[in-house]
Partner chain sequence: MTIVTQSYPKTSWRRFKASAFRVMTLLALLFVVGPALWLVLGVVVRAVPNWKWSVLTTLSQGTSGGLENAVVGTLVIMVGVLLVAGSVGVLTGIHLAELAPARKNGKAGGGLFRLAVDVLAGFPSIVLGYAGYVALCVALHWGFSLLPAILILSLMVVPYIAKSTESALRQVPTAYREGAEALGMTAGYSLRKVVLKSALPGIVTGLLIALAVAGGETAPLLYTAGATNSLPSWSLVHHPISYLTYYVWTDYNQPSAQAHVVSYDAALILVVLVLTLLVVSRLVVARTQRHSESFR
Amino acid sequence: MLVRRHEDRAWRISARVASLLPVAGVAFIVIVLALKAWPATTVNGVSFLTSSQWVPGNTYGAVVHTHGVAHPMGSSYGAWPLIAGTLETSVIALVIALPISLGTAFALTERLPRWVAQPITFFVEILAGIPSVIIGLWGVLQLGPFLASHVYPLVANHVPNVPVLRFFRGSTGYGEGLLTSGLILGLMIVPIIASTTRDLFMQVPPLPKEGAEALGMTDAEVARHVTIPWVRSGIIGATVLGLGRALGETIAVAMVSGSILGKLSPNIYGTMTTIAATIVSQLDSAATDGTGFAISTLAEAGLLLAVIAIVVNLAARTIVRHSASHAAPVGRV
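Let's have the structure for this sequence by itself, in the form predicted alone.
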């Protein structure tokens, strides 16, 4: 009996420690980034969020001091284009990936026979495991040039010239840019959302769906009034998982975005960059700054990206709780 009590106590302690490890990991990352970014935060100030300049200054010239922080003369950093590029590509990715993922999940669970659904499910899961550098290489060598030559001009030349749609007009470039980055990100998050949603749909009991069909509902009505409401909170969670991948994706976006610093994309086809892509593309050159100010600025950008990810996840959890508390009971349509 005594041994069982000790085992139970050890299990409870281990479970509590394990539950605190993720919290400790996130806190450690944020604290380290904040400490490393503090010199840049002191110098860049609030303008880091609103300015568009990204000028390292003369890293081999004179060193100046601002608020006691050493940095190269002429250095000026602003992350607004990075923030905008990160959010724009993520929104494009979600707009593309969410309906495709839901449709794929419905097809695999409701429409396709088992002998067809199983291999398709396997390939969807394989797609999630393809390294992002391979997808980025395919995007910059094949997808981007193909779209720029055969698809983007058709869209740009036929979109009405009205203020709301002018963002879809203009030069289509050579395939590197905002829309290509969003398409690549959408492709990368489809398997994440689709696989999770498929598992959720498989957990919906058959009786409510059969009852809805017996009342004369079509397949679309059953999906809209029974299946999706049953797992709505889980779909939101799966979408947030995909959004987190889109926000933090690095190498694929760096390869297909054009990695243009200091300016916003003039249209949906224009070159741009994101926070994560900027960090990976600027890290080598930042190491040449003997003052360490460029590295500190990249740490500030990383901290900003971490804050965005945390805020997005907190907002998603709020939506999930609100959705769960207002979920319709079974049978109410």
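For clarity, a rigid core is taken as the largest C-alpha set superposing within 1.5 Å between two forms. No experiment lies behind these values; they were computed from the predicted model shown. Positions refer to the first chain, counted from 1. First, how it differs from the form predicted together with its partner chain.
- Relative to the superposed rigid core, Val46 undergoes a CA displacement smaller than 2 Å between these two forms.
- Think of the chain as two rigid blocks: between these two forms, the small block swings through 16° with respect to the big one.
Same protein, the form predicted together with its partner chain this time rather than the form predicted alone?
One chain, no partners, no other molecules: that is all that follows.
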């Protein structure tokens, strides 16, 4: 009996200690980022968010001091192209992934027979686990060149030269760039949104749907007025969760974006970069900056990305939890 009582305490203490470790992990990352980013923040100032320059300066030349922080002569960093690139690719990914995921979820729950739907559901869930480096490899060596030689020119040559659509005209490049990155990210977040939405659609009780059908609604109208409103907040949560993944995705984007620093893409096909892709591709060369200023600037960029991604992620989890804990309202349109 004594041994058993000890076992009780052993479980309790070890579980408590273990659950402190994630807290310590978060504190560790935040402190490391903040400490590393501080010198860069004081020198780069607010213009870090708006400037488009990315000049490491002369890393073998004179060292200058600004606000007491040493940095190479002529160094000047601005993250606007990275921020814009991160947002642009994520928006493209969402615009593509959301309708496709909703359609897939409908096809899997309403249209296809069980023996077809089940293996496809399985396949879509597996897709979420494919390593991003493999998606990047496929994107840069197979998808990108295919789109650049067969699809992009077709679009670019036939889109009218009017304000918004002008962005789709011009040189289509070699398949590395903004649109390819957005498409790749879209493919990566479709499994997240689609499988969550499918699970949500399965939870919609049949009676309201049958009632709507009995009133003469077509299945498109049932979907629009009953099924989607029923699980709306869950769909929003899953979408925002996908957005969080798209914002932070690193390797696949680093492989297909072209990783061009210091300028925005002139059209939707051009090469660009994101915050995450910049950190992974620049850390090597940043280590050659003897003053450590380049490393510090990357920490500032990382902190910026982490804050955006975590706010998005927490918002998504709150929405999902909220939608799960409340019963769906009946008959709300």
